[in-house]
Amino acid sequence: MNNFIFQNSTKVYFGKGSVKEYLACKTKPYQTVMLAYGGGSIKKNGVYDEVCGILKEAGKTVVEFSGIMADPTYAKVQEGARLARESQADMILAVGGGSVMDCCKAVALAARYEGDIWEDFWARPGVINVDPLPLGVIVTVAGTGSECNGGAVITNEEKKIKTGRDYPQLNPQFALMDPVYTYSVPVRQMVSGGFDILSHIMETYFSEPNEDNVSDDIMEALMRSVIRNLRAAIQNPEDYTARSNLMWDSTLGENRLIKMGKKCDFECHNMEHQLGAYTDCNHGRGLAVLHPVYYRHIYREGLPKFVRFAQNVWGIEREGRTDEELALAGIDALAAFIREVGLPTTLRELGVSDRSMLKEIADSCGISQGSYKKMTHEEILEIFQECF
């Protein structure tokens, strides 16, 4: 393997009941927290009554910074760092998905820093030297793995760019998860969270080194999990066992610990960040459409990994199949897979009707130092032309 430094600081309490027994003594150091959501779900679902029940029994104020987008802004970052700064807040609470995770990152990071942190952070990687604001997570929908890095993806609306990054500074100090909270997001979104969760997976896995090493093996255990868990909540949205399985699969896919030795691709999420910036689309159905024609266009360069691919995760046999057919076969069984759960497989599906704009948005996409084949921009002008 090659060498790394494995870091997470983000204290994890797993499991049904955890917010009701944890919140209170999480939240004991602070006066002031500022409670982060998203649309409202949380008010529908009981979710917001339990929360604020606990904090105001503890004898918090309680702040309310809420209105979070599915993709978070830049302007909704600084809007919420001038309520905590103008509110005292001590702590944030994020209580929702990767979307409110991420937006109170950098929000965590923009009250207590005098700057620009676009400029110095997102546009560039930057070397934070101030301390965010204390931050912690209820999670309530499982997908982006969020609760336990420094990784936010903001978009700036006025230059249309969809930027993510990751600082160790800015992992939550907590992350509360009670699968049972998940219970209430429609089947669309749950279907949406799973594959992003499975795209997370392969694009650190679709990267070298292709020497037996310890994450690939981690990554095709998660993978299978995702794929089975996925299809039993389908079948029945309160299994517990299912949602809880894909709530872990997605912390695990994005703690560091399965990227620790790879290079990583992440060219699908460059691709996909830059149709969000300029349509929208939502991230993990966007996905679902790229990855399969993405995959297309790099087997042959990581022909090793896709053949293990297919066995290993797909299950399927040999059977006389040359390598590159059994790279091909374990590409259309996640074509399949995507059909299945019911995820769209075009652009237009995602609302994309004006083909014209896809050489603007492939030009704007970043080319990743990952992937097994380095896009051009010609090329992943190709790609988002076959997925039209």
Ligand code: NZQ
Contents of the next structure:
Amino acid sequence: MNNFIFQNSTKVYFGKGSVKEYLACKTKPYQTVMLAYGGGSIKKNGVYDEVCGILKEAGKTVVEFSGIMADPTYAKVQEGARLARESQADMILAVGGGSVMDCCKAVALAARYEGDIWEDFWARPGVINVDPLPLGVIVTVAGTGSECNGGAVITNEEKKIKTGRDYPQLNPQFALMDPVYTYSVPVRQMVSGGFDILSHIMETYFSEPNEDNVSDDIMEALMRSVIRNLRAAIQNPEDYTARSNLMWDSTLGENRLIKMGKKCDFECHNMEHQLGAYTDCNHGRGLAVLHPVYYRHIYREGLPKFVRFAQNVWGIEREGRTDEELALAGIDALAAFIREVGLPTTLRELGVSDRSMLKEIADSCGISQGSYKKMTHEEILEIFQECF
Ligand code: NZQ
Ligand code: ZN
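We have the form predicted alone; now please give the form predicted in complex with ligand NZQ.
Let us now look at the entire complex, which starts with that chain.
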């Protein structure tokens, strides 16, 4: 196993009723709370009323920062930072999915930092030497695992770059996670989030080292859990067992635990992020299109792991197959699952209509240092063309 340092500073309160039970206590030290949310789903499903009721009863001054879009922009981050400063908010409460949580992490930093956070922390890795505004999150959709990491994926529309950085100082102080809050997520978005979870695990699993390590064992169990529980939640969106497993699978996928000792790939994420910078491609749906095609490009370089994936995740027996045939059967099983749960299989289905833009998008993609096969921009373009 490779050397590592592990820390995760977010305190999680998980389960039915966790917001009612813990929100007042977690916001106690603060007077002015900046309540941040997205396009309004929390007003339809009652979460907004529940949260506001608790804050009101606790005597808080609430400042609202709303309209955080999917794939939050740098402009939105700057708007939030201005509001946080003007209102002298002393904490941010982010209620939503990855987009709301990520935007608020960047706002928490921008509110306390004098310079340009894009240039100093997202365009390139930086060193955070200020105390960001305290951040607490209430998760409403499972997928990114953003509640338990310092990662924030921000889109700079002017520069056409969507990129994420993970700063431990931006970990939320607390995360309240009530699986019941995810019941109202539309099936299409639930499936997209479910695939994002699976993708985070696969992007970690398919990387060095291949020798025996407990992270790979945990990941096989996690992948089976995501597959099983996504199927169950599609059948019954109010299946508490399925929803709670998906929610915690999501956290475990991105709270750094499974990355310990692993190199990590995340080339598909690099590709999806740039698709998202140029188009309005949905994160999980974009990943679903890319993964099987990407894996057919790299499986030979990571053959033993792809064989394990076929056998231990999809339960495929060898039955006279060669390693290569078994590896391909595993990738076929992944592709069949993508179709089964109604995810797209082509870029056109994602709304990417203009083939001629693919070269510029491919050239803008980051190259992963942890992939089994080091990509070139030419090969990324080939993958995009095959996905088209
Ligand atoms: O905006 P509202 O109205 O709230 O609707 C949202 C949004 O339309 C809706 N939704 C959320 N909870 C709901 C609900 N609808 C009904 N009921 C509920 N309970 O779901 C839609 C999608 O929300 P969003 O936050 O955009 O989704 P997700 O959690 O998938 O986040 C995606 C963003 O996170 C980034 C992605 O790139 C993308 O920008 N990522 C962040 C990561 C991280 N910080 O670690 C890692 C990921 O790989 C990812 O890149
Ligand atoms: Zn993701």
